[in-house]
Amino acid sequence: MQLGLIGLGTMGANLARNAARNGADVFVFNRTSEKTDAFIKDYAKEGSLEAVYSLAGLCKTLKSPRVIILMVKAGDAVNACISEVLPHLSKGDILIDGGNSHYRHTERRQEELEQKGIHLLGMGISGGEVGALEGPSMMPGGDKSAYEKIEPLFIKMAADDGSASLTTGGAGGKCFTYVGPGGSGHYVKMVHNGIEYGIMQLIAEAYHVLKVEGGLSNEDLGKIFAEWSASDDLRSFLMEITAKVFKKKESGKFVLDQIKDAAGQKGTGKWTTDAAMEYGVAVPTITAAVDARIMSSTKEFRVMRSGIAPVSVEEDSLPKEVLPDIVRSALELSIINTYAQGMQMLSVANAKEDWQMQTSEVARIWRGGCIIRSAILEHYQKAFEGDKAASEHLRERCSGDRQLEWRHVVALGAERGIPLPAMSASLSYYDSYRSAWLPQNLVQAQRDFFGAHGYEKLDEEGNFHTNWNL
């Protein structure tokens, strides 16, 4: 199969090498010819890799129907790239947007290109630079016939999903599947990134408690996170790299201690919270993670305010020797509920957009290659396949002593003035969904009082209004 690739940044370059290693004839184009030449010089021996120096030349070289993947920055760069390459395309050609485009933008572009007979697949790709080369998780959405044309190559390029380890047996699969029509592929990647935000913030909060309250060193933290990463319940890519971060030194100093505590973001977390509002889904952990990054960016203001000491409880509420185990429970249960928020976002959007997405398949292709790959996803995959035992396992993990430990850690943060926005949000999310009654009857009464918005009753059908001043 022939593949054209536009954009030789880190992800694009490694994806091109991946395709060539898996038997594709890959033709690469980059706006700067110097980067193209350097790429060919370094990697031409890995497979069939050939440079082209114009978009017209790329399209002339490829046989019809052409398959071209765009690995350019989301937004205006995608619009510009499509506009420039479009005059050189023919009916039936396939463009793949492999960047982090907003799913609504993908839908608009699909509609415009369909009028010209061109297919556009919006394909989320996760795994970072190593994943792009060795096997990422890929989430394509769009025209099903276009997907079927690219499937033979991209399924070879994708990561293994780890399902061979399931108790049911089997040979395992690949982290590549047809998500659904329209912008569903980029929607799934957006939710993936929202979950990623949440889990990263939760891990950071666990670090905060253990460092400040537990007084643990980077060496201690590296050992603890390595142990957690090797466990059945917390095994994940993010836990694995966190353990390595704690251990890394340069010039005799821990790199982590030299990094400014102000986190950046590219917008996909915010997109997730925006979409959650649109679909009416609560994602408090993800929202808290976005807020935490925004708060961290106000470094000067925080330093100015740091002299205000919290009024905290003096006596130890948790023995320091048991703190790691208790924080472990809080972290695991918070992560479980973060995945739940993301899976609910998939389910609700799937129903409203009629994508006919297989949510269990999304959980499956997230089990390998991608940034949020985790042992927990096996249980979500099975649960969405209808396995009641898997659902019960997730429910039981959040019960008993572990739930009590979760509450202790959140309470400890409040007592000691340690901000735990994502852990607190996860616990509130859990408590809200297990509550048969919530106090929003009072909110409805207030709304009706000042705005005559009306309310529903428990024992009668219809919409009611009360004159509260009489």
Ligand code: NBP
Contents of the next structure:
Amino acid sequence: MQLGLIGLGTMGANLARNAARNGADVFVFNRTSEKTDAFIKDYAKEGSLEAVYSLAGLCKTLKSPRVIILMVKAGDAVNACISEVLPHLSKGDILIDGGNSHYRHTERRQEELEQKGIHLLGMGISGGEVGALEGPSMMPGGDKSAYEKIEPLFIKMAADDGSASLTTGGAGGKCFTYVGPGGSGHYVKMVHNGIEYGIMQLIAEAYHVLKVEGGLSNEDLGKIFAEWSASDDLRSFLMEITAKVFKKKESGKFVLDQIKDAAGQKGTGKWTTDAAMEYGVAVPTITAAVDARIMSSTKEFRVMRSGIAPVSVEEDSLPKEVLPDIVRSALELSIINTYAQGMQMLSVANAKEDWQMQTSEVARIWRGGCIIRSAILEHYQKAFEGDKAASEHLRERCSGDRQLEWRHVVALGAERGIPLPAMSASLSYYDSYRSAWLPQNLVQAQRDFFGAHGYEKLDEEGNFHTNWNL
Ligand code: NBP
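Given the form predicted alone, corresponding form predicted in complex with the ligand:
Below is the entire complex, every chain and molecule, led by the chain shown above.
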């Protein structure tokens, strides 16, 4: 199969090599031609990789129906590339946007391109540099017949999902499947990134408690995280890399200790929160993670106010030696509840947009190659396939002593003035959804009091109003 690839950044270059290694004839184009030359010099020997120096030339070289993947920065760069390549395309050609485009932008572009007979697949790709080369998780959405044309190549390029023994159907065994029509592929990638934000923040909070309250060194933390990341319950890519981060030294110093405590963002976390609001889904852990990055970025302001000591509980409320174990529970249960928020975002959008998406398949293709791959996802996949034992397993993990330990850690943060926004949000999420009664009867009453918004009653249908001042 021939593949045209536009954009030789980190992801594009590695994906081009991956495609060539899997037997494709790949024609690469980059706006800055020096990058194309350097790429060909370094990698042409790996497979059928050829440079082209104009988009007209790219389209002339490729046979119809052409398949061209865009691996450029989301936003204006995607618009610019589409406008430039469009005059050289023919009916039936397939464009794949493999970047992190917003799913609504993808839908708009699909509509415009379909009028010209061009299919646009919005395909989220996760796995970073190594994943792009060795096997990413890919989440394509759009026209089904276009998907079927690209499947034979991309399925070979994708990561294994670790579930070869399961009857998954479709593209079982590989982290690649047809997600659904329209912008569903990019929506799924956005939710993936939202979950990624949540888990990264939760791991950072576990670090905060263990470092500040437990007094653990980077060496201790490296050992603890390596042990946790090898366990059945916390095994995941993000835990593995965290263990390595704690151990990494340069010039005899821990790299982590040299890094500024202020995290930036490219926007996919905020997009997830925005979309969750639009669909009426609560994703408090993901929102807390976005907020935490925003607050971290105000370093100067925080330093200025750091003289304000908390009025905190002085005595040790928990023996230090039990801290790693209880933090482990808090982390695991908070993560379980973050995936739950993401899965709910998939289910609600799926129903509202009528994407006919198999949410269990999304959990499956997240099990390998991507940044949020983890052992927990096997249970989510099975639970969404209807396996009651898997649902029960997730419920059971959040019960008993582990739940108590989760509460202890969140309480400890509050007592000692250690901010744990994502862990607290996960616990509140869990508690809200296990509460048969919530105090929103009072909120209804207040709304009716000041705005005559009316309220619903427990025992009678309809909208009621009370004159509260009489
Ligand atoms: P970047 O997001 O850094 O984009 C760099 C590429 O975009 C270069 O090839 C650059 O060409 C090209 N480009 C730009 Br910028 N503006 C352009 C324009 N107006 N016309 C043509 N080309 C233009 O690269 P990346 O990190 O490889 O990511 C590619 C996509 O994949 C992005 O959407 C990203 O969000 C997504 N993604 C990245 C990762 C990751 O780990 N990096 C992971 C998952 C998804 P130039 O060389 O001439 O400047």
